[in-house]
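Presented as structure tokens, the chain that follows is alone, the form predicted on its own.
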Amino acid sequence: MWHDDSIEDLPVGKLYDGRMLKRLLPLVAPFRARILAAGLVLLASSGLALLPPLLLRRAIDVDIAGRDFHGLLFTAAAFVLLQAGTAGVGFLLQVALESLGVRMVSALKQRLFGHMLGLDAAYFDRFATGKLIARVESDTEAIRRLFTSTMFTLLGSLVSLIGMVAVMASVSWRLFQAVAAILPVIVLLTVLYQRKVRPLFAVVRRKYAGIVGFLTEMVQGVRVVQAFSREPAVDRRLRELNASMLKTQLPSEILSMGFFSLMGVFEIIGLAVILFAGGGMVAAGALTIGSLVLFLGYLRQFFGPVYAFSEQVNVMQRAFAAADRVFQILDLRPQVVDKPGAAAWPAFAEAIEFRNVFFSYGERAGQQERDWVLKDICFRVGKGQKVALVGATGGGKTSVINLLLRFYDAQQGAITVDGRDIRDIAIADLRRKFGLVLQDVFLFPGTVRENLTLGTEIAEDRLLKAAEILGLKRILRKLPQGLESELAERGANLSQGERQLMSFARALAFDPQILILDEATSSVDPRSERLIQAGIRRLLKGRTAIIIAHRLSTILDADRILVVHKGRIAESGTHEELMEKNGYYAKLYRIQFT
């Protein structure tokens, strides 16, 4: 009923991967100034974390013991000004990384979305769109939180740590050693837990990504769920999942607050051994009591790293996986490219040949044989014919026009326009030339001028007169603002014919040179079928199209029919001369008419 387009399909990513943090350097290079920036910023505000105790350690050995009421004035004003100053640099290193990591982000996005844009047709006919929406958002935000929050925490606590350990090991040697010896105990710890509580993480975002994946689908599937009255049935995977996700869920959350609740135990049993150590020290005169103060602040300040450390070793798991999932598509050539010198194609003025072409999606699972979809096909368009594509469903219809259009390119054979083969064509300048209109069709969230331009400069009155050809104008006059009326998602506040008509107003708009209609009419009522037929024949004039259609009362007046049958042209003809012929096409014609 459902799939999972989880993000989370690979295996338990590694805590630390220097080849693939290697991979990643050349893609923050660009911002290494606004890296060293922040990382400047990160000094000063963990130099400025170390001083407050000093100043607690002078304030009681030096002020208050020498009674001196200014001096201590002053070891005030210099302890509020030393926090405000703190946290105007915590302010500043928050700025700094979050401008940063906006930056990066968009650009990475940018260049992997650029990426895919340029794969083959392929590609995306092997992952679902969820994935491929995920390693766009989600993988790239991963990666982000490695390259700043993650990479200035665990370096600011690496300084922290390091300053106190140095300033506690000046003020006094023997007090240090005491508390350092339950160093090693904490760190077998952490060590235990991340290797325990890893792989329990991991487990816990696929099963996430899964109830995120079913619940998309169920909301989006929501009219069919209901009118099967599949409610308690999707109520019942729903809570199946959920008690899927807690029973791994639930112990690594115990898991870690067992280990946070031990370090909280250690921290007070650092603090007992400052305690009686150190004011053992202070009753023999080894020690001032300011000191002894100076090693309980930073000792509070020490676990700091720790629970730091622990806390972003999820996130460096994740940020891994997602750079190797986005090193994935990254290393991704397609195989469908301009080859070197392809040349442009000025206009269209003779025909389109496909001669002897055949093709396959790939190989059959375990063998060297293809699965032919196409096999040896061979038509020819003139320019200004009107072509059409009939069959039934899966006989291999659209995958004509996914070879013409270079979406996929033929095994064998070969595709000619104008005599030169298509692959010789530059393959921006090869679609160019034509106008597709497909049966699904797809609007996007803007106003019906940008849905009908694409982006693209065009002409106001050469979009009237499109819309007025296909009898658009009524929609129009519907619409609160015409062209400059919002659309919703997929043009949800249009009908399917509108929607259709939509896809023809946006291929006349283009003013291709060859149409190709895939099933365009399929969709539409009877009426707007009408008005598109109308427009269709004044639109052909002058053009050239080749038209896949099931309904056979749309191509009646084609000057051929070809009848694409199990991935052959089984007839060709004119629609008289293929009922004279009284073959495969004359019994679809029967079925429909009859």
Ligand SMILES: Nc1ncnc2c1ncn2[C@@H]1O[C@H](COP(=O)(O)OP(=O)(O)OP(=O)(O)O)[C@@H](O)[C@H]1O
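Numbering follows the first chain given and starts at 1. This structure is a prediction, so every number in the text was calculated from the model and none was measured. The term rigid core refers to the maximal set of C-alpha atoms that superpose within 1.5 Å between the two forms. What changes on going to the form predicted together with this ligand:
- Relative to the superposed core, I186 undergoes a Cα shift of 2 Å or more between the two forms.
- Core-superposed comparison between the two forms: the Cα of F327 travels less than 2 Å.
- Superposed on the core, the two forms differ at L250: its CA moves 2 Å or more between the two forms.
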Contents of the next structure:
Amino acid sequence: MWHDDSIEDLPVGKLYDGRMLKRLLPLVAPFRARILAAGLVLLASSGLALLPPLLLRRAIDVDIAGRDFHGLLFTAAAFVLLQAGTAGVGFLLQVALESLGVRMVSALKQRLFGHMLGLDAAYFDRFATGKLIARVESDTEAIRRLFTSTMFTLLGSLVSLIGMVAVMASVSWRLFQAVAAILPVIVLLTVLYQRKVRPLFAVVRRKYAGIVGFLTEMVQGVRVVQAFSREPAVDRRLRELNASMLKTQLPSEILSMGFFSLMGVFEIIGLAVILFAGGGMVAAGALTIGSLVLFLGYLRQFFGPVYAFSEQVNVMQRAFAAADRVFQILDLRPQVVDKPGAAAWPAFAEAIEFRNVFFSYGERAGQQERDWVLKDICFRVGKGQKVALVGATGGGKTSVINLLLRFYDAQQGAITVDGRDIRDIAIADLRRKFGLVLQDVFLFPGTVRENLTLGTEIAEDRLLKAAEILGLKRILRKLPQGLESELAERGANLSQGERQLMSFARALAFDPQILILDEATSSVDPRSERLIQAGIRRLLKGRTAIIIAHRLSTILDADRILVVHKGRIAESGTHEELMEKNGYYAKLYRIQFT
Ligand SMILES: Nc1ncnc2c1ncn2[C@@H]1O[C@H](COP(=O)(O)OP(=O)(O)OP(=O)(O)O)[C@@H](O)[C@H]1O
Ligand SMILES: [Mg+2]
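Requested next: the structure of the form predicted together with this ligand (the form predicted on its own having been shown above).
Entire complex below, previous chain first.
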């Protein structure tokens, strides 16, 4: 339950990954017109940023020096106009990037989530929910940043830097050489910061994510924590996690502040160098005062792009790492898929049959006898029959159902319906024939109606009839708005038995040909028990059914009872036959009823 410190396995991506970029481009291709438009606005915005120092130079060298107050007024007005224009273009750029980003992220999420929905049950066994959600959320966000802010900031910074260098070099080559002498120091400092301080922040982020994960789990399981009086242990663990984060966070903050102070000092040193070298040139008549002011102005603007550049390097690394994970998911191909030319299955007519089925959840299927979860399973369910599976916990009953609905495929043997292998039938066609009441009831946050229909169109009278048959009416009367009442997450505002009735009603509303019932082990109060028993009986009337039961009273009148023990069918027969046999079933029965 406890996390260790290496909770978030965030690999650091490469600075630039051409192969990855090539794969990413098709994902953002639909947005190329928007990206291009934003790029043009960006060029305009970067170009405009070069102008203010040039205007200042003109004001000093031309207007003021020539005592041309008319011209000065004109220049001042141009200054104001320029600022307004810059602000306008900046706004436009923000809007363009924002609208691009929002669209990009939702398209990516849709694609990723749609892909996940099609993946096998086996895939979801392997990955924790929190991690999957994090991938959809934060990885798409990182990719968005790469194609909006990062790409544009890099381009914008590049344009500004080149523009400033070009203007300075053309105004005074000699003074530019003096400026060029300080530039390597700025670049060096920035690189140092990137290498030494930045990774510390990554560690802080990782530790922070660990704390959030820990808190989430503890809040979700707060009742368990309280019931077992684990508060002191949880508290201690949180203190440890916090202390571990602080140990990295403080030094990185201090180093970071030190870096910015140092950059400030170098900025002033740069200004001093320009003032001294340029001032000398002005005195000697080799430079105008306006040009000196231009240099001073640009030097102040220089630090921004250099810093932004180095900042974005990180974002790029993270984006490539995120893209890598996104592609890992997109590259997963579900194993259970429709065969090309899979046949339709219009209606269930005859029988379901398991023939010598062997199955294992793991990769090492069948390497050793004990790896099989199901061994040599054979049975038949004719139309209209009710077959029950009973047996000790972990025996393999739910696994039988998982195979029948093709949540997994068996490694050996065959399952047929109406004489046809289920692997040759369209999966949707197959699953539609079954109404499934799962062992652990899952209710979504939403109204009762939404939980019964799952978003499909189901006639009102059929819905009400299903509710009526199962005695759900009593529950609905208790809820303020009947079918439109909101259920809490996982149906927390219903009792266990009521939740089960709800899932029966869901199965019944879909009116399936074959019903599969995986009974929950948890016991409910006698009144709910009676309700559920009556519900099950009504549910089964006139249908083919496979019933997994722990309460044997449910299955006394089943046509056949299969005892599943350690992955094998140990006994089979009617209740009377099995009692006669006096084996495992008879023992189970006696335990429950005497
Ligand atoms: N998704 C899974 N991945 C790996 N192993 C699994 C998975 N689901 C079940 N198993 C294993 O397969 C075996 C059979 O499990 P199954 O759920 O079929 O038992 P069951 O008969 O339905 O038990 P219960 O009566 O408790 O519901 C168990 O040993 C279990 O640990
Ligand atoms: Mg089970």
